[in-house]
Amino acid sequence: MNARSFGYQDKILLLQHGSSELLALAQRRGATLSKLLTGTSIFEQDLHKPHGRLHHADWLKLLQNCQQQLNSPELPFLLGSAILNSHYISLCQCLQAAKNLRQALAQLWYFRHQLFPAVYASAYLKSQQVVTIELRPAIGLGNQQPFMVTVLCSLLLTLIKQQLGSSQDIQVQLQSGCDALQLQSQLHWDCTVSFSQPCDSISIPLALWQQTFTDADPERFLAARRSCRQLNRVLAKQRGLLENVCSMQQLALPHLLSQEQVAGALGLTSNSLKRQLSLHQTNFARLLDQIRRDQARRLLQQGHYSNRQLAQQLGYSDEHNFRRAFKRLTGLIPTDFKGLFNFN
């Protein structure tokens, strides 16, 4: 297996994607084109080619260069909702034609690098009733993580109201807890949600993934999807490095692949990987305990393993090693994170 990571210096972006969107909400506001694309490698002339790409490091420049110029909490709400709605982007009409939420959370699942590539999902039962789909970068975001991952659920949000109507039953959880945040999402945000949580996640009760689309229409879904297909000749599906660092170890448990195995992998060197972890703002322990600090937690909120079973599960010695690991990556130890779901 030889995964190909894209980094910073990729053009793995579509200015098409996003970035036109931002930057018309930004101007609309009060900023300046010019100022907006400081420091950037972006040239206004670039925004009007139909396949005009940009690195992922401009992608996070112009984020940053939004925010100095603007005082705009809300401009991540808005964003999400503008992708979704956007006209030239096949996706989105892939999502908004699609017979139904499965459909479309399938479509954007594979092809999320046409749109969102610096962020990957996991999703679990989280019990009979609820799917919980976790949100986690697939390189390093530093700061602007929060920003990516509300622009994804503003995105989520708003499809999931205008083709069913309402939201009031989706459940969010982030881990930011900015005062501007919770107002924007009591604002823009017509549900649950919860700050200064481990991760960042959305959770959606099953009963809603089969309902039919108010707007599904077969025949706009497939040909939105060829478009798809055919952009992927544009653009290959190249994953973060944090996100196949993840994905090996999460197939390796209960086996804990060592940085040699993974860096093999990846056709790297060990000190190779050791340097691209840091650039992306991590390194491989610090990965290793957060692999096995989510899989705990997923397992827990099931609610019938016991601490010896979870410990064969993520690759401790014994359950005691699992109960100090757990109690010092969490705050907790097992039982009272478990008590925190009301499981008998």
Second form
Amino acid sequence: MNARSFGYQDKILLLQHGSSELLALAQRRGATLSKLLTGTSIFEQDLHKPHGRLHHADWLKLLQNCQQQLNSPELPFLLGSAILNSHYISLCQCLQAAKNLRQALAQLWYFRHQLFPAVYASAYLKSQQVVTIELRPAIGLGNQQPFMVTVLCSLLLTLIKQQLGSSQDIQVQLQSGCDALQLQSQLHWDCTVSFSQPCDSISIPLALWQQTFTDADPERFLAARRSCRQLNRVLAKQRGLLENVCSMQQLALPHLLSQEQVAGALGLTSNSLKRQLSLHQTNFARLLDQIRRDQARRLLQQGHYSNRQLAQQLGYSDEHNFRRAFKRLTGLIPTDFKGLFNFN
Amino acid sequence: MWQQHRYKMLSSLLLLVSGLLLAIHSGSGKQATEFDWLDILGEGTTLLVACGWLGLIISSRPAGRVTEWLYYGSLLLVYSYFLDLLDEFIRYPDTIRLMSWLESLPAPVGMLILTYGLVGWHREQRAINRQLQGRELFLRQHQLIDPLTQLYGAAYLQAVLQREIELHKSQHKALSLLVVDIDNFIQFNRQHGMAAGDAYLSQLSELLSSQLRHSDLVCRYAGDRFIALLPETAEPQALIMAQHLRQQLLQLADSQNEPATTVVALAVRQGSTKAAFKAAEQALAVAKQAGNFSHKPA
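Follow the form predicted on its own with the form predicted together with the partner chain, if you could.
Complete assembly follows, chain above in first position.
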């Protein structure tokens, strides 16, 4: 793992990978470029440079400006498909030419720092037939998280729809429960969407993973992957701080890492880790809770663990502690949660 | 918008400065101990609010007669309030009555002018409402307008449709919907780029709002779907309108390589918007399956 994590001020996003599409969409809807760029350090002249860059502070400001200037709830939905079909992004060319969904998603995961460094995904087998991909912020996205998740989900759903014909069997779970988003997602995504869920995730039936894409083209795929690799030389593979901390702790379960251990592994002092986490509007204890909660939910969904086994796997001293913690984190006791899931 | 009003802004600035000079010339400053801060606060706030009105008028209204009335009315108010605030700081000798006239006279005159302007605004609004027919029904909520096509979106349609259903039911009149769907718009966007797709959408929305009657309401329901609400229209009439629209769309499609569209008309017999939309989706699906309702560009 690359020990260095990026922050808000690292210029690791390419302007051509999303920002120019977003600006074009917003401008066609009547927003003025200069107003969209206010408060950011982006210059109009840089927008067309092939390797012009921006950092996440600017990107988040840009998203905020767009939502302030325009009243267009369809924006994240359109941005997802605009990014997917952009000719400038070789990663997206790569996705379109892949053999099947498995290959495409593997590429997206491997090169994710080129397109969505701010979101990281973890996949697990939810049941025998369905793989669930959970999406979490790799840096603190604040109130732009629903927007970012919607963009990413739109990209995936558009890809599936374009290549496999239909996205009806997909299920999307979103954390946000906002009305405008609910209405728009009904209109734009023809799949089941549920809101106010514990985690942003997308569930894809196993049958779709191996189905051949209509535009599968091994030669084009290899060429696109080559240019992705070339881009890797200028665009370092960096992960967000939250992603680094979480994946480290995830691997270490059932042992719990202390803040000092994590800081040491990231090459930081404990205090500077604390300070940096607070920049991302979170803290170490909260991250730890989050990881254990997600892991508990995942294990409970997968099946047949007793509370004692779960407590062991998640690093709680005994099952009572686990029950109490689970109640605190989800508002339900584990048995009820399991019942809820099996009932559905 | 404010660039149109440069000349006005300059002249009002001159007016205020001349008032200030006149006040300084004719009076003498008060001691700091004599200031009545509560008065200053009250009069200062009034002045700021009046200045805010001026700013809003300048930044939101195009030049024209109504704007002039509104502007000069507010300007006189501002002038009066400004001198009112000044006399908290400056004492005038009792022999000079000019300043107290200047303080009290412009305000009522300004109010009258402003009121006249507001009446003009009311008339103007009625004219604009007539202009907006076909794009708006009884409800106005500018947050729901889609910025690309300048039509109202799905949320607006839901709100309006609910009321229309109830109204039509109580008056035993027929209500119909017209659904226009672009076939395979994702594919079109992919082939020609999102910019071409957006251009097509705004072209289509122009065509729809020009081809329908004044009483109809066109909304952009989804990314690639428009729904028109046809009040007091029975199904046969709606079917004729759909046929007419199909021919118009055919002409639009002939000129360029535009995507095909499906047009469906149906009567609303359901009691709720949800059921009505569901019926519309079903009708659309049937039409797409049959394929004979849609037209393909040659």
